[in-house]
Structure formats: C-alpha cells, structure tokens
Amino acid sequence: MTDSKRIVIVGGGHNGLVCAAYLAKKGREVMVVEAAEQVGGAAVTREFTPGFKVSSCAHLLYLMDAGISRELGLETHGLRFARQDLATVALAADGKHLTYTTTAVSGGDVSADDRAAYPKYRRRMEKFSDVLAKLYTREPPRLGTHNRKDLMSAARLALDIRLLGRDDMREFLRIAGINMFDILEEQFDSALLKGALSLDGMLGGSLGPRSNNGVFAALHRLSGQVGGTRGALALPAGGMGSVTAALAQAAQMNGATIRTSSPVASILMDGDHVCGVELEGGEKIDAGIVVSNADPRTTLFDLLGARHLEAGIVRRVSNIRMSGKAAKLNLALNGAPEFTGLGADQLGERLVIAPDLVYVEHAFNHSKYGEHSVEPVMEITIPTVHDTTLAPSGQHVLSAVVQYAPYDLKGGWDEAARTAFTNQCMEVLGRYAPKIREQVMHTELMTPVDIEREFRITGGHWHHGELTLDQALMLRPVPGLAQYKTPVGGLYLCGAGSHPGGGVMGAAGRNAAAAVLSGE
C-alpha cells in the first residue's frame, strides 16, 4: 500500500473545492485534479458567444451554507453580489404580473386572503426547512446499527423535529413526502401564485406538481441562506463562476494545489485500498486517500470499476434515478427585453413562466413519455440588469432554466429536436415579450445530454440524482454509502450525489472533509 500522505480530490466543482479548503486548512497535503480548463464544475461563468458571458447551469445563489462562506472567508477571496434578495415575478400573458418576496405577495389581482396567507405559508416552510438545514451540517446516521454515534445522530434529528412544536411537527410529518399541488391548493386561491410556488419543488429535477416528494424538494431549496435570509435569491457579481473562483482561492490560500485540464481516467488500487489516480494522459499521482466530487455512478463504475464493489452496492448504485429533465437556454440580446406590463425596475428580478398548476403538470406530462414540453416552464434571469460586465454596453443576456427536456428524449437530441424545442421556448417567451425574437443575436440551448458531455455528469442531472426521500439524507446516494466513506479503503465521495444533495451549497464537501479527518 502507498505510504503517501497526499489526498487527491477528483473534480474541482464547488463541493470538491470546499472539501479541499477544509482539508488543507487542517494541514493536509491536498491536490485537486479537474478535467476542464477552469474549476467550478457546472457552477462556472463562461462566454457563450463573443462578448456575452453567462452562468452555465444554475444562475442564482440561494443554497450556499452561511457557515462555509464565513469559515472560508469567501468575501475576502473576492465573492461579491450584484444583487441580493431578488423578488420573484410570476409573469402573466395579460401583463397583470404577480410579485412575491420572502415576506409578502402583491399584484396579479391577488386576493386579501392570499396576501394574508402567504407570509404564514412562507414562515412555516422556512421553519420546516430549518430542520433540514441543521441536518445538512452533519453526517447523517447509518441505518440498522447500534453504533452510539449513529443512534445519537438519529435522536438529534428526532429532537429537531419534536422541537417544532406539536402542531408544526404533525404538519411537517404530513407534508414532507407529498406533492406541491395538494398543499398549494389548500393554501391559496391565486392560480398564478400557485403555479409559481410549485416551481420550488420542480426546478432542476424530474418531478411535477402532483409528484410525491415535491414538498421535500421545495424545503431543500429553502434550506440555504444568503445575507442571513432563509431562501433568499442572489446574483453573484461575475456570475456563478465567481463563487467557485472564491472557493478555489480559499483552498489555495490554505495550501491546496489545483490542477486543471487533468481528466482522471481511473482510480488506482493496491489490494483493497486506493493508492492514487491515473490521468487520461497516463500520468499517475500517488495518494493515500481519494475523494471524488464526480457523481456516484461515474466514480464507482467508470473510475473505480464495479469489480471492486459488492454486488449489492453495484445494484443499488445502478438504480439511482439520475436522468435529467432540465435544460438551459441562453440568449444574447441587442437590448433590454420588453415584457408586457413589466416595469424596468422589475426586469432584473427572477421571472417565472408557470401560469397555473395545471400548466406545469401538463408541461411535466410530456417528459414521462420521452417527449419535451410543448408548453415549457421557465425560470428566467437577466443578470446584465445588475451586472454590466457580462455583456457589451447596452446589450443583455437572458438566462433561463427550462423544464421539461428529458435526457432520454425519444429519437434523441438531434438537430431537428433541438431546433423544435428552442422554437417552443421562443414561442412561449414571445407571449410575454412580443419583440424578443427580433432582439436575439445568438441562442444557446443546453440539453441534459449537453450538460452530461460538458460537465461529465451522468444523465445530465444537476443534482447527481433525484432529490426525493428515498434518495436523500441517510439514503443518499444509497444505503452503505451515505456517510461519504465507501467500502473501498481510502475512497470517499463529496459530490452532490451525497448528503445533503444538489445545489451550490458546499455542505457535502465540508461534511466529507470531516469524514476524512475522523477516519484517519
């Protein structure tokens, strides 16, 4: 077995960088090897046409753990925000848009009852999400053991739920695993409000409003803080790449080494223990510990090899649901888009196209049959309203997450399919911004197939696997791998496929670093 004290981290995405920073901070020799020319994984800012830059996948920051940001000093490493606390504008074709923030809802002919109900709904959902946020900062307990540490961790989770109070505990247990459709129908009258709020449980995943686990996904989305506000939305100055650039600088300042353009071909073994990695060019790097930021299937099947694992683990990893259904549409515009009825002061907010719950459900229905949505749902940002560095003067970038575009599209994502879906997206956008086609200078559509190829994410799923209760907490990615340490000696997981899951939050990286240190 190698006697190397080096720790190699495979992949320089945000979790890998967080893991590297914490390990290096504790004095360990850490090397990050990243396949791409720049670190960041799917959280990068890149030029998609000359002069226009965009956040490649996720375009809003709302899940980053406040403790990580503070402990790693991300502000001292250059992290700035172009805008914090964005409101959400639910677009209406007739221009009677509805706006909601973390505390209130207005416009859209919303009733007095809905205006009164919304703050109560929001406070309760944030209270429930705080239970998850606490669990996200620590390693989840193993199932079926009598280990004192695991029993104490499970008891702590139970206590957190019990401390909600009797009524809220009952409600939390009632709704945590159900769908968004039912709870929104219980709470509100406004179709526009319900449609927009349903996206909290849908975006980036493979669920519809009537799908169970939608509420859990929504609570996950609300579990982060930006600027001390639970569930707040922010635009980092310079795009999402500035977040991972700050993480990379934090890792390097603590002593970690980062190598880009260094794709890993395989994880090397000496008996039943890892001994390093081999790059695609043939170079071998010795290491006593390997931590993978890649998704579980890529790590265990492509880099390690299933022959090193027990049959039960292989079967469970094979069954992880990780087929993406979210696409990204990026537009370079020759001027500010004009949305009917939308004031210039609202153009820079988070804009959503989800007119009602039935619309969202019908959009989802197509994906169940291997088809893309004819009437897609969209989350839209125009970051250049707040950050003029992303486009030439007077011109703009429109960035939209589009649901639903299945990875396994019937017939495949050939040029005809890409053109058809792009046209559907533009048609829907045109109902709200009639002149937008005339303003488009360049269009980029990233399907899940493109996301898989560019960012090496199996299935093109941003979260490295569905965020559902059977693939979350102590079951993520699968039983037997939920505590970051794999059955293979010296091999750990730190990516979004591990607890607590997807989104630019960094908790999996920090928790994995703690697991490595405790296992030494």
Contents of the next structure:
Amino acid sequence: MTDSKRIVIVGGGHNGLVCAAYLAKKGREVMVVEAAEQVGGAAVTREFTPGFKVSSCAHLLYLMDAGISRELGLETHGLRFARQDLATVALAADGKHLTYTTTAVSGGDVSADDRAAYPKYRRRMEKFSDVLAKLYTREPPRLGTHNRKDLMSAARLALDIRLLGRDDMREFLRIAGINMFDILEEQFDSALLKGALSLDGMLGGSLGPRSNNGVFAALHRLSGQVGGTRGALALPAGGMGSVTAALAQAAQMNGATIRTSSPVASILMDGDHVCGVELEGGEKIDAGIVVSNADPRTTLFDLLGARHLEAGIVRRVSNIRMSGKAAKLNLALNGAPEFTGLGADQLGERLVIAPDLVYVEHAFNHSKYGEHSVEPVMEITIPTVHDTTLAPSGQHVLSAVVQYAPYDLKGGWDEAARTAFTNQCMEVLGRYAPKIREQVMHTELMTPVDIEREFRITGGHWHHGELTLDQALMLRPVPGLAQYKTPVGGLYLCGAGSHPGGGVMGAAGRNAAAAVLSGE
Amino acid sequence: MRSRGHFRKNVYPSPFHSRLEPLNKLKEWGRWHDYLSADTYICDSKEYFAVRNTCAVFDLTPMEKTRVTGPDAFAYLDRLLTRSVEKVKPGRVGYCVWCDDNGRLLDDGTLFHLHEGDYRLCSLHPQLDWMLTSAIGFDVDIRVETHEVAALAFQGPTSCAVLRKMGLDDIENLKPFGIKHYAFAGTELMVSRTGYSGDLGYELWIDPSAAEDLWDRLFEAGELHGIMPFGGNALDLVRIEAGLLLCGKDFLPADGTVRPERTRSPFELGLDWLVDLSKPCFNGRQALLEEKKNGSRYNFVKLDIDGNKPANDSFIMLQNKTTVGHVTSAMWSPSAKANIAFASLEAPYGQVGEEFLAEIYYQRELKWTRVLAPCRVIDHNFFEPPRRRMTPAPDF
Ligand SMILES: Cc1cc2nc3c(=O)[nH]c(=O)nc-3n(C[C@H](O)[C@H](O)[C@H](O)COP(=O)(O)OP(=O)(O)OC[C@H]3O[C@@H](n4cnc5c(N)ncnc54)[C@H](O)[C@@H]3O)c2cc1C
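Give me the form predicted in complex with its partner chain now, not the form predicted alone.
Starting with the chain above, the whole complex follows.
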C-alpha cells in the first residue's frame, strides 16, 4: 500500500471541485485531475463560435446548495448573478403566453381557479421538496444494518415525513412515486400551465408526463434555493462556467492543485486498496485516496475495472439506467429574436415550449422506440439579454435544453439524424418566433452522444444515471455504493451519480468529502 | 441437443443409456437436470459394497460442465472462486466453492485445469447466469459443454487395476487430482484421479460418440474385478463417509434461498481451507472478511453417534435438551462401523470433542421410538483408506 497522503480527485466537475475545496479546507493534500482543458464538467461556459459564449450544458442555477456557497465563499471568489429570479413563460403559438413565478401565475387564458390553485400547489411541492432537501445534506442510511448512524438517519427521514402533519404526510406518500400528469390534472384547468409545469419532472430524465417518478424528479428540481427563495431560477453572470470558476478558485485558495488536460486512464490498485491514478499519457500519480467525480460506470468499469469489484455489485452497476434523452441546442443569433406576443422585457425569462401534457407525452413517446421527438419540448434561456459579456453587442445567444433526443437513437446520431433533429427544433421554434431561422449565425447541437464524448458522462445523462426512486437516496447509484465509499479501499464517488443526484448543486461533492474525512 | 425444440423432449437419455438400460434392473429413472439418471440399478447396498470393495461406475454426464477459456480465464476464475486458482496448475484439478457478494455459497464443484489457461468447472447445478454476471469486465469465453462431454465416475479399490488392464499406460502414476489424456477410439479420453467416494477412483471424460465404446472396454476389463454400475443412492452413502458435502442437502444455493439465515458461508461449512482472503478481490470477500472479524453464525461438524439408528433429520441438543442445530446428512456407515452424521450447529457449539444429544426417531414394525443418542464432534473423515492418496496407485 502506498503511504501517500495525497487525495486525487478524478474530474473537476462542480462536484469534484466542491469536494476538493472541502478536503483542502481541512488541510488535506488534494489534487484535482481533469480531462478537459477547463474545469467545470457539464457546468461550464464555452465559446461555441467566435465571439459567442454559452453555458454548454447546464444553463440555469436553481439547486446550488446555499450552505456550500457560503462556506466556500463563492461570492468572494467572483460568483455574480445576472438574474436570480427568472420567471417562466409558457409559450403559446397564438402569443397568449402565460407567466409564472414562484408565487403566482398570470397571463394567457388562465382561469381564476388556476390562479388560486397555483400558489397552493407551489407551496405544497416546496414543503415536500424540503423533506428531500434535508436528506440531501447527509449520507443516506444503509438499509438492513443495525448500525446506530444508519438507524438514526432512517429515523430522521421518517420523522421529517411525519412532521409534515397528517394531511400533508398522506399527500406526500400518495404522490411522491407517481406521475406529473395525474397530479397536474387534479389541480389545474389550463393546458398550457399543465404542459409547462410538467417539465419540472421531465427535464433530464427518461420520463413523460404519464411516467411514474415524475413527481419525485420535480421535487428534486424544486429542492434548491437561490437567494433564500425555494425553487428560484438564477443565471450566473458569465454563464455556468463562473460557478465552477469560483469553485476552482475556492479549492485552490484552500491549497488544492488542479491539473487540466489530464485524462485519467486508470485507477491504480495495490492489493485491495487504491494507490494512485495513471494518466492517459502514462504518468502515474500516487494517492492514498481517490475520489471520482466521473459517473459510477466510468469510474468502476473504465477506470477501476470490474474485476476489482465483486460480481453482484458489478451487475447492479451495469444495470444502472443512464441513457440520456436531453440534448442541448445553442444558437448564435445576429439580433434579438422576436417571439410572437412576447414583450422585449420578457425575452430574458425562462421560456418553455410544452403547450400541453399530451404534446409532451407525444414528444416522449418517440424516444421509447429509439426515435427523436418530431415536436420536441424546450427550455430556453437567452442569457445575453442580461449579460452582455457572452456575445458581441447587439447579438444574442439562445440556449435551449431540447427533448427528447435519445442517446441510443436507432441508426445512431449521424449527420443526417443531427440535421433532421435540428430542423425539427427550428421548425418548432419557428412556430413561436417566426423569423428566428434568418437570425441564426451558428448552431451547436449537443446530443447525449456528444455530451458523453465531450464531458465523459456515460449515456450523456444529465444526472449521471436516472433519478428515480429505485435509483435514489440509499439506492443511488446502487445499494452498497450509496455512502460515497466504494468497497474498494480508498476509493470514493463524489459525482451526480451519487446521492442526491444531478443538477448543479454540489451536495454530492460535499457529502463525499465528509465521508472521506470520517473514513480516515 | 441444445437445438430448438429441446424443451419438448424434456429429458434425455445419456450417451451411456444403451448400456445402462439393461443393467437397470428396477427400470426406474429419476432425472438430473436434462438427463435420465438412476438412483438405484439393482440394490443400494450391493452397489455401495461394490464401490467400497471392488469397483463401480456412476454416470456423471448430467453434471454441469462449463468451459472457461480466453486471456482472462485465470483472473476470472480467481475472482469467481473463493480459493486460490493459482494453485490449480495445468493438468490438475481443484475442489472449490463460490459465493455471492454476501459470502454465501452458491455451489461447490471441481475445477479442471485442462491445459494452460483452459479450464472446466464442474458443478451439480447450472451456474451460467452467475458465471456470465461474473464475466463482466473480463476477456473470457464461457461455454456450457455439459452435453458435449460424456463422463463416468469410476471408483473403488480395483479401479486402477481395471484401467491398466484396459491399456491406460502409466495410469498408476497419476497422482490424486491429476489429469492424463489418452488416445481412445479415434478421440481423446481424459482421465482424472478424482471422485466423490473418498477412495481410490477416477473420472473418465470423453466425446459422447465414443461413450458406448468406453463403457464396453471398461466393463470388459473389469469383468473379473467386480465392476458394476452404481446409482445416486449409493453415491450419497460413500460421499458422506468421505466427508464430502452435497449442495441441496448440506447447504442450499444462496441464489435459490429466500431466508438469509438458511444460507451458509464457507466458514459455516468448515471450508475455511477453500477461502484465500489474501486474494485482493473475489466474490464474497468483503462479507467473509467481516465474518472472520465478527464470527460465524454456524459451525458445521461431523458427528459420531452412539447406537446404530441413523440420525436422519435429527435435532442436536445440549445435555439440557436445548436444541442447537440439526443433522443434514446421516447414515450407518458399514465401512467405518459407526453411526455418522453431518450437522449444522449454532456457533459457538461444535468444537472437536464436544458432546451433544441427537434426537433420533426410528420405527420398528410400525412402532415409533425416540432416542436421545449421545454423540460427539470428531475431526477426521469416517472413511479414508491410505490407497486414496497412494501413488503409484495399488492394485487390488
Ligand atoms: C443538456 C444538459 C442540460 C443541463 N441543464 C442543467 C441546468 O440547467 N441546471 C442544472 O442545475 N443542471 C443541469 N444539468 C445537469 C448538470 O449539468 C449535471 O448534473 C452536473 O453538471 C453534474 O456535475 P458533476 O460535477 O457531478 O459531474 P460532471 O459535470 O459531469 O463532471 C465530471 C467531470 O469529470 C471529468 N472526467 C470524467 N472522466 C474523467 C477521466 N477519466 N479523467 C479526468 N477527468 C474525467 C469530466 O471531464 C468532467 O469534468 C444539465 C445537464 C445536461 C446534460
């Protein structure tokens, strides 16, 4: 066994950086080894065509743990927000858009009943997501042990649910596992509102409105806070890359070193314990502990090798569902796009195309059979409305999460498929912004296959593995790995594939750091 | 045989069937996976005594045989099995067990290292699912060859003499757990000095097309050496005397067992010698390390029981009648002249020399009687003649 005190963190995604910062803060010798030229992973700002920068994957910040921002002093390390309180505009082809914030819904043809129901729906979802948020800052309990820590944390979960009160507890247990379609149909009349809200449960996942687990995913999405507001949406100034730049700075100021352009080829073993990593170039770096920010399958199969694990856990890891269905469409525009019926003051909000639940379900249906949606759903931001650093003056960037674009597209994502899907997206966009095609100077489409290649995420999956109840909490990524520590001596996981899951939140990174420290 | 429609036939005659059939005086067949297999050919005790006093043949063809080849064959098996596979050199056979991630036995078997990097794993039950699961991440080829290899267990004191008479050169110098290959009827006959009887004995492996030839030559050579077939019942008796476990009787395969307390680890079956915890990774290692640290739940023991009433299914009790375990296999051993049994006892009971009571029920002329027979834990096999290990193997 090596006597190295060094902790190597494989991958400088935001979770790897958070983990590095916390470990360095505790005086550990930490080295982050990142494959890409810049840190950040899927939370990164890149120039996608000369003069135009965009948040390549993640574009909205809503999950970042407030405790982490504070404890690591992200503002002192340069994190600023272009906006912290984006509203959502549900686009309607006839221009009768509807707008909602964390507290109210207005516009469109929304009924008085819906206006009254919306805040109630929102408060209840927030209350429920609070139960999750409490779980997110701690290691999930292991099941079936008689260990005091496990029993306590299981008891705390039960208590948190009990403390919701009788009616809410019942409602929580009723809806937590079910689908968005049913609960939205119960609460609202407006098709447009229901369609838009359903996306909270769909984005990043392999689900449609009628798929179970949608409510759980929506609760996950609402579990964060920005500026003290639960479920608020923020745009970091300079794009998502500024979040990870601030994290990198925090890690470095605490003494961590960061190496970029250094892909790790393998995790080195001495007996049953890690002893370092080997880079693709052949260079070896000693380490007593290796923490991986790469997804569980990349970490355990590609870098470690399944042979260093027992077969049961290997089977579980190989069965993790992690086939991405979200693509990213980034457009460089020569001017501000015009959406029918949308005032210039609203152009900078979060715009969604999901006109009704059936539309979303249809979009999803294709993906079940290895096809991309003919009429995709979209979550659009135009960050240049608030942030002039991203594009030449007067010009704009449109950043859109587009679904469903299945990783395992029948026939593969060849040029023809990419063009066909891009055309579908433009056709749909054109229904809302008729002149937009003429404004496009450059198009970047990132399918899950591109995301897998460029960000080294298996399946290009948003969460490094579906975030569903069977792959959540103490089952995430799989039983036996949920406490960040793997069965391999000195090897830990810290990425989105671990509890509590994906999104730019940092909780997995911080919890993993705590697990490393408590394992010493 | 593994063709479409295989399921319609449901059960198959073994390649030796034409020879077994006339010898099966009772005309009763059971099944062992895909094959007809006889528990008794004529009389269990007659067959038993043939194994012990002359020689007898058991049709081993239904045994699950899985071939493991490819660049990672060794590494794969070393991760699959709890023992060190390094120690099973080419041309050698090793007894082995394998576990799930909880360190509980899935099955036991014999690993044949046929040629460098070319292995055959034999087991009572099909293991393909677990073997394929275990293959993720290894460059190995795993192929079930149960139906491509006809096999006989040929056991008993005169077995070596018969094989010599058959013309198998130098067979007497084959060491226990060794393998030899012979040209035979235009194909290859593989002979291993292995078996389930605890006595001198061999196993013969051949292409099914030459199976009948092999049988005929063997019976011709063995005629004056008391050769006869033996069935599953006699086999069960000799293996108990030899101290060998039977999956399904002495332990349950963990993947088919609902209640976790009914499964057993190798330590709980007295198989510590088959577990090499110094290997960096094998299925079950983490759990077995924990068990080593925290202690096992059960001890597996051999019992010498007073009296002559077989202790089948008996409870094992302390002197104060508290039940601490039960018998898994039992018999009156004619060879050892002892009443013997295997039992699973709650830890820490089961130290060598410890005395218990076996609660035995038996019936005589329709009248049931219960005895509490004193018994004690012993550490040797009930039957272990020196010729089992002697090389050159003696003639009888
Ligand atoms: C299209 C899309 C849109 C999204 N939109 C949002 C959004 O709006 N808001 C939001 O909160 N979340 C969003 N997400 C999710 C979010 O981006 C991810 O969940 C999050 O970034 C994961 O962070 P991470 O640090 O765990 O992993 P990653 O960001 O994936 O970081 C892992 C790092 O490890 C590195 N790595 C992998 N293998 C190696 C190796 N062998 N050697 C060295 N380095 C290696 C990678 O290069 C990468 O930098 C989106 C995701 C996608 C795909």
